[in-house]
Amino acid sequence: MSRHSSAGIAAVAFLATAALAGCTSTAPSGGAPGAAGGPIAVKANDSACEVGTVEAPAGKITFSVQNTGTKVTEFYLYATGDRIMGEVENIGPGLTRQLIVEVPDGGAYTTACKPGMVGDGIRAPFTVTGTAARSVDSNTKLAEATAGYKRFVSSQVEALVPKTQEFVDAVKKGDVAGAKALFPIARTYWERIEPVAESFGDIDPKIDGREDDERDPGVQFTGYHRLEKDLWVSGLQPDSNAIADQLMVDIKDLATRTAAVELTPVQLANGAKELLDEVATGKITGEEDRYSHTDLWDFEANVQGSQAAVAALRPVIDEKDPALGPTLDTRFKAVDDLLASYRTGDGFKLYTELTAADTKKMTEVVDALGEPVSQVAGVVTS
């Protein structure tokens, strides 16, 4: 888990020093889902995604997503090119979860429900009208906070590029042992910033796609996990070098894109929760690194990224809900302490060494942390 003395996270924490100024908008807030002045109701099931309205004014937009189906689902709001404006994952059958997004620019967007959390989802056009002031534009200190988090992202990307290059070089030299050792280390930097990386819908599947993900016909299984399979299961293949080269091209593309990305406080809050959803749905289950079983490295990195985002917003949280911050501290520490018990050397036990009791404890502490983290978006936009 994230260490509270982490220099990168501490740097983010002190940069966020003022309360959030809400963005100017006529977007609905409060009230019952679907009612005038309330969140936009979304009814999702295994074969439909019914959005209460197809249009909303620019600014803060809230969706209340109810899963009436039998499969776990997700809900997304996409901009052009499948750029993710906001998402809420891991909505179990019978549950309702909120998604708050800041959309300052009018235009054409897309909503999507993903029953089973796979594929492109059930999509529909969504229009945002007018324009709204960005929250960071109306508060200099808040702008400094989001800029501080962006510097955290930049620092992770600056480490991701050379460490992935080391991994790629080891693969191309046929140094299987070296590549195996570098695999979870390189991925750490990716996992810490996964919500930002995933916001680029076309690049994430190439870098972090899994073998059984749905793909368009003719699209290859590439990226980290394809090389993971080659290293741990099938042995290096005739095209492993080409796959490694493409991974490096995609990582450098990611670095270029993140340098230009604009972040909002709501994205930080949503990203903090998305990272915990990643832990719950991929790391605790052993699904993510299914060949190497290095899931706990990813687990730690996801929580570090979540804590960095929360730290950036902490002064806002403390002003608007003084009880929430100490609760977050306690819950993050509980996850830190549990993960520390699975350390071995410079890394962690493999997933295959864990027992059912171990994964149950992990689920409990992550769920306990996820509850207060899910409140952050609402607090900072109140």
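Residue numbers count along the first chain shown, from 1. We call the rigid core whatever largest set of C-alpha positions still superposes within 1.5 Å between the two forms. Quantities reported herein were computed from a predicted structural model and do not represent experimental measurements. What changes on going to the form predicted together with its partner chain:
For Thr222, a C-alpha deviation below 2 angstroms is recorded between these two forms after rigid-core alignment.
Remark: with the core as the superposition reference, the CA shift of Gly201 between these two forms stays below 2 Å.
Core-superposed comparison between these two forms: the CA of Ile84 exceeds or equals a 2 Å shift.
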The other form holds:
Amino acid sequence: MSRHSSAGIAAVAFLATAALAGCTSTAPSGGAPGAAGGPIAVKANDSACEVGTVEAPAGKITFSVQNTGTKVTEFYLYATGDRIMGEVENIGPGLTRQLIVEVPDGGAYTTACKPGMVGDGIRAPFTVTGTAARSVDSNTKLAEATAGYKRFVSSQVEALVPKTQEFVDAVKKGDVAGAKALFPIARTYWERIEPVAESFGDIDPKIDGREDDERDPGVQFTGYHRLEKDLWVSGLQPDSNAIADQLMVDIKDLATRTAAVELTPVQLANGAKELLDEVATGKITGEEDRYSHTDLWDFEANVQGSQAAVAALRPVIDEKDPALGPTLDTRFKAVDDLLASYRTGDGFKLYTELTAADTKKMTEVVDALGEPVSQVAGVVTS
Amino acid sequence: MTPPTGPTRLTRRGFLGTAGAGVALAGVGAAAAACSTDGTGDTPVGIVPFRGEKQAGIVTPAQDRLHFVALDLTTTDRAQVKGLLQKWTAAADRMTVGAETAPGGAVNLNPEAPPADTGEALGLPAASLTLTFGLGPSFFDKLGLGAQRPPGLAELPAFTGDQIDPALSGGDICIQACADDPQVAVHAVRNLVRMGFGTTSVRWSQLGFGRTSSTSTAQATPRNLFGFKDGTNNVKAEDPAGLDEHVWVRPGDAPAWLVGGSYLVARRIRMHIEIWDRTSLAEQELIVGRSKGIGAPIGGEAEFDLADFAAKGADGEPLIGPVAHIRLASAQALGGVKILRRGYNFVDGSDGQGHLNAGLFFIAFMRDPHTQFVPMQRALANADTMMEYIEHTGSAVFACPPGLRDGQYWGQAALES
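What about the form predicted together with its partner chain, after the form predicted alone?
Next comes the full complex, this chain leading.
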């Protein structure tokens, strides 16, 4: 949650109109077949990502991703600049899920499995041949950008709901250690799409408010951070279960509302910038997760959310300012590389383990990234 | 308030309206040409030419306000650094004539994009803004230009009593912004810093609210926060022989790109002013060696009287004590060494202990820090009673190239040598 702007953006920023159009990343098993020869089988385990074929014709491509490992995994198809063509999240061990992705243009793409949902994942080149028939002007590209980002939001929400449910269940069982482990992971999906959530002015304070936020009389401190305080500081309270149940209600409310959200390219661009603002003001300062000190999980998620929004706009950026895309690639990579140096296992160092020199380095790479990201809105409207 | 309608363009005051400069300023290149007349003739009041034989901001009559910034390179890519230096130079060309960093940059470009100029100088004149550029030792190391690193950039030794904070010291690049208006100086630094993100990051920065030196005989000598006139015997703009002797780097002193330039030594000097203020007037004057009122050397009548270091009082003791500040820092005591001081008073809020975080941000220009600043500071650090009231908390040395001709960018000669 932004400290200063949650209600200000309000729902006007995102007109709730049409329902989610096009394919989703999580069609039920046995869904639409691939364009040629049925779904492409992907076998994902903790150390490998075997994609059945490395080439497919342009058009609708279906992957069937089976997790044979022990960690929860994700599967992505990326275009240049890590533009997400499609992804499926939160594939538990033993599960198979499908990804149907519309790829209109031939070219070089990348597949990736992310066991443990961390890092760049296990990547491999993937070639798309030919071109699906259609005409692409700037407006079409912009429409595809917003549609692509909606798919991203949708995929995050689809993971946010069950992960938060696991977290809530752990709290209600009194499983403090389990709940603590799930807290930063569930929040990852939230932090990736935070500007969208903030656009619903009333929902963000309930889910992501801080203890010292000013509230109307009778309105309680609820949401992730209330449970964070219980788990790390005060111990579970008599009303912790009720708070956990309320969080689940609010998350499901968010899921329902995001399904109908309609975004403009400028909102995507501004969302990408706002996520980096969040990093600068909430994460590098240790403000956000002041009890658990898991700020770097949120940091990474914010950056990933920003990158997803920028990547969705990438074809338009490349058309209007060819120098900007490569700069963004370099700067996003610098942030990723720095964050990777603070990784321990599947997680990160705690904020309290960071020195002033560490946070200065983080500020430098986020400043370096924030400037070109702040140019995106102007470029896509030029 | 009625919102502006139609094609109204907000500009910085005095920019489009300035006769002579106004027409030329439609394009930056032309603006530079109009302003490179070396301070004579047509230059409008309040505009100090950015280009010329020497960099502005050294012998330029010291303006009252300072914002100084030291930056570190965050890349080792020479082409990327060159691109930034070119952008900086173009913006400096514009800001030093009172223009925005880009035409219409504050409010007249795409409303969906962040403004190219941050806007706080809209409506303000050029305010004698000078932007002086220097390179620190690590600049050359990072870019693989070791052969171009001038010898004077060798590290300064530690001095007795130093409390140097690395976070307030050093840097790959410095930009000294001086102006009549603090907002103009801050605007300049802020916009240059912003352009640098991804190529440079701020290492430290210092505001100065009042000059402590005169660099021209046309200026009255200002006072430092001890309440004394400072830099009475400074090297001044009207003394070209003195400048050549003490300030400008000569052929043979350094790599060719620095010849005609100068070294800048910066020292952040914290003053314990609360303690000083409990010191008797007589003691204060003994420590400095001058009267506090008119600033005359003890035994003299007027500020610019030559100090008579041999004069003795009725008791047979020297009138100007053996460890008086002006004796220790004098050319006579240092074998003829002089420097061009261009420092500023600062108060950086308070120190959390109930005292003002105040002092003097010492800036001086010279031909060679190691034969000028070092012996002077060593003499002061080892003997000056004033050291009981001050401590040096930051330190840096930069090499400032000579001025830019039309078409050249900051650091070009060093980078392309």
